[in-house]
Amino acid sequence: MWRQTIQARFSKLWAYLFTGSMILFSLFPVYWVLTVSLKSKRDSLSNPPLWLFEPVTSSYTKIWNHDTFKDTFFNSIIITLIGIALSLAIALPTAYALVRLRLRGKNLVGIWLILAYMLPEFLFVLPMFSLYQWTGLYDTHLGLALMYQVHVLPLSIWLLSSFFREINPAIDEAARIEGCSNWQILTRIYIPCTLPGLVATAILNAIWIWNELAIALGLTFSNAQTVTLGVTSFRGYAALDWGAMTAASIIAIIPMLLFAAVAQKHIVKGLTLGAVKG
């Protein structure tokens, strides 16, 4: 009996050690960027690196007084909000139609969702570059948000479809007997019942849009550049401003960290929706 107790304790200890080491391993790059952003220019270039130093905030003051970075930061906020609104507005009725309506070619739509999600983002930029210039969507917030739908829309439809399948079809039949249309069933039953999943989908889309680089690099020039491009604005011809770049990187990841922390409960509920059935 005591051997089993000791083995159980050792197993639990190893599990804690392994989990803790993985957390430290994943957080170390963030810690390193943060420390460099708080070092003076001389300390950030020291070799070997300084582990003990006097922190300074001059890099953060510099980037926030940098007009280009501020513009890209607010551009990302606008583009992310537009992208989320577009993806949910299209994905909600599409997911409902694929799950509950009898449509021809539903299997082909499923294959398209997988292929569109797997293809590299920059593959779509090359053919759309000329079209965007011709239509006036090049270097605009709306144009970039529309282009992001190539990636976030298949993911949104796939996630929402899995959430909608967990709702009993008998609810649809009862609602139709009461005279509800498909749109009323979607807005009054499906959306409220799968709200955690809806929030989780929006958060995943926001994280991807905020961090995307390749499409923004190909379809923007100055007016709609995103924060990921704003971080690179501190790169010179023959030198890198490490303090400013690392400070800009920390500022760039803070909104998504706060967003995920506030909505953590919805993320967990959404991604586990329907995973356990009583």
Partner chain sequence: MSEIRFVNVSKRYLDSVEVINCLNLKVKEGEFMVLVGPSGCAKSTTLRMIAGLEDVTSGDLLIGGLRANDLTPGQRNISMVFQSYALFPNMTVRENLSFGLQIRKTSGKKVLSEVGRIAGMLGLEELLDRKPKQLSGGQAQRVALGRAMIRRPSAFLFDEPLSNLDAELRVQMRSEISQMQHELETTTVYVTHDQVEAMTMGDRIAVMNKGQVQQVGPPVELYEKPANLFVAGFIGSPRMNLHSKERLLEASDQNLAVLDEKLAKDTVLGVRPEHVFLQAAKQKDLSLGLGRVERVEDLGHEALVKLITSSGLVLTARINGEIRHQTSLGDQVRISIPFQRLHAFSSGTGFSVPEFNSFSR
Second form
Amino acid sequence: MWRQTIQARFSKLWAYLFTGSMILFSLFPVYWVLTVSLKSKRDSLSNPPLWLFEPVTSSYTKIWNHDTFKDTFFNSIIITLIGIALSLAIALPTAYALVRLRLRGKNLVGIWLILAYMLPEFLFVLPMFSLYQWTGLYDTHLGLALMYQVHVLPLSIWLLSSFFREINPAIDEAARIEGCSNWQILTRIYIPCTLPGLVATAILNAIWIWNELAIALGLTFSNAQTVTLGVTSFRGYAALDWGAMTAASIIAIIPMLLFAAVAQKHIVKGLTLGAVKG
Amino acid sequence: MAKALQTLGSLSAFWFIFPCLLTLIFTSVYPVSFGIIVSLTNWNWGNQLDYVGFENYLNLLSDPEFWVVVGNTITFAISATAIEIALGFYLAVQVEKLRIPTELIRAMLMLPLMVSGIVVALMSKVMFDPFLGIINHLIRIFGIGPSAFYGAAKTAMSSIVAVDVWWQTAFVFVIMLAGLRGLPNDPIEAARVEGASEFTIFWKIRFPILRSLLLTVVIIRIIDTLKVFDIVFGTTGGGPGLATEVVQTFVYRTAYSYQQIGKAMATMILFSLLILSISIALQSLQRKVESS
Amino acid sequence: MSEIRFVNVSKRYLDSVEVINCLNLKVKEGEFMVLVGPSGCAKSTTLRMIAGLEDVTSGDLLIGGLRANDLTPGQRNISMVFQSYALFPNMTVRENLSFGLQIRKTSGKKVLSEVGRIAGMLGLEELLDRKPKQLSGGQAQRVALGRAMIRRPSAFLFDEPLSNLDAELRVQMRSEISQMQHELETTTVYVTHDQVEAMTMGDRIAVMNKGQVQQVGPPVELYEKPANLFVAGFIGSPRMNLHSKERLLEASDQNLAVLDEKLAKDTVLGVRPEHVFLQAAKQKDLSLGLGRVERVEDLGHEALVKLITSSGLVLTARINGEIRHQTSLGDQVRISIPFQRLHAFSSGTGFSVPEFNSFSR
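Hand over the structure of the form predicted in complex with its partner chain; the form predicted on its own is what we had up.
Whole complex next, starting from this chain.
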């Protein structure tokens, strides 16, 4: 009996210790990079690294006034918004049809979505590169958003489907008897009923689009470069200017941290559902 | 007439999925057919476009560099996935044991997941710097190092694996924690009443129920790590030499630096086939686990 | 208000067996028709075909004399109350009530007055701004009723609407729905598996089994003159005692050669528990001699007694009044059944044998 209690205590203590060290492991790099971004150039290059220093914001003001970094930040906002709007506009009716409407070959669409989800980025970036140059979509916000929309579509459809599936199908029937068309059921009942799920889907899409690199690298040149490319541009002279590199990184992270703070529950739900579907 | 109604019903349903179908055609049928056609040519983005048959494929398969790249990719995928699964699952079990509101704990542990791959890569460059980086400074306290990390062929790949572990372990953790919390309580309590130890309860009751979910996470992570690009591109760019070159950085280089689109597309087609067969194999394994 | 008719209607799901085969049924204008039957008897499918939620595979469905097979649910001007109520979760009670009118582009003023009328009728005034989540089961049920009534539809359809309510509320809603239907005189089709609902609410009952209508008629008629073995066994709780002619007559200590001759060989005889008497046979009674009391279920106002005759025949009897205090386990009691309470069925076809039934009465 005694032994068991001690064992239980120890196992609990270990759980706290382990969780604590993993939290440290997760947070420390971000903390460290934040400190580097606030160091003066001399402090950032000191050996051994400084734990205590006088914070300065010169790196931030410098990169914010940098020729293109600010533009990439706002490009990313625009592209993310267009991408989310497009993907939801396409995913909503599709999810509704897959969940509630009688349709031959529904399963086939599902399998196709899984396949599209698995394909590596460069398989379609290169063909799209040619198509985009030909159609003039290359290096445009819309062109990039179109590709992003495509990439987040499968996950959006899975997430929305699982939210829709939670709605009692009798509600459809009741609405049908009241005289609703499919479209009215979707817009007047399903969408209002799953608003939190819709927001969760949008947030997950936003995180994915905001953080994407390979497609942006392949399909933009200057006009529509995203923030990930903006950060990448500081990679070259990294050893010389850690301040700029870390400050750019922190700026790129901030919107995602805001999302995580507001919508942690939604993100967890989205990730979990996405995993179960995928 | 009843038949007419039925077709009318499914016609409206068809319009509901029409945009999605269009998107799928636009983004999978077109690129795949384009890819297959171009992979049979020696196109270089320019005017030169000759049919070369399977030359690109044959050249690739006989090119030792290609096999090094494939080997690197698979090594990376397997080691990163293995560590992430073990660490993430173990962490989920430990956090679940705490039995306290874990919202804040989960939020802190999830932080890396919110960071984009390229930012993770640049952050790691700052920390892994051989001379001024904090990591070398810290491990010196334990009498290890200093290490060149990305600078040396021997350590570059492990460094990238470590970065991916930092980045993606939380994914495994979040899903497995949700899985653990979703377990039915009754069988566990029944086992406790029967006097089973926590160890037995975990391996005999909880783990078997979670096995299918765990396998799903393995599939997702394997496919994701096979497709790795950002963190390699942002850190070593494939070097030193070929030490960390993976398929997607190899293709990027082939297409954009060397302008060999035919070869790049041939690589992508082969690689997609590899991913497809791996995921089919894993999914059939999962079906077996589910039915047993 | 309109009559509903099924003419040779069959229903088959894609690639599967027929669930309804050649259904003919007429629900008269203003009538309260209850569809009752065991689960899987296709009563709900029948209802959903009226609603337009299921296609009719072949045959004609007529609503108000017009062929309705190809009309959408919205075009049929019917309304339906669901087992789960199916209130729109994102709308307040007011919006739930007015939704159908708004879809039909009714003027705002008319909507307002109609909502007022219905809310007043059902006592929903206080609840108009609540969401369905904030309603109790009974309140949600009332809102569902209101939503069904507000459009003044030509027919009401009910799909087991009371099965999610607790017993007390169920009794109350039962009478409310009946009363409402009588006032509005709207054609009503009501599906239930609950016999008490069927017996107490319906003007007529249609008993269904395996996609076929077994018998249609007023509740008492179904109880007293079941048309076949299925209805005899289904209606009434506890079930009617059913035994083959030989077994029943063999248990008797009377000479029944006349009766035996009159009935075909494969006849099944039935008697309801309340007609099994624990007393010596009088004239015109079938005497089953002595039987042993195997089990007594005393419900307070009555008791159900399981009896075994010396020949091994098992019977359930329903007894009430003081006599139940005199009956206890293991007693030997005399058993008798009035001849006129016997029902005869052909075991081959299952149909009732009308000649016998008229002879014995």
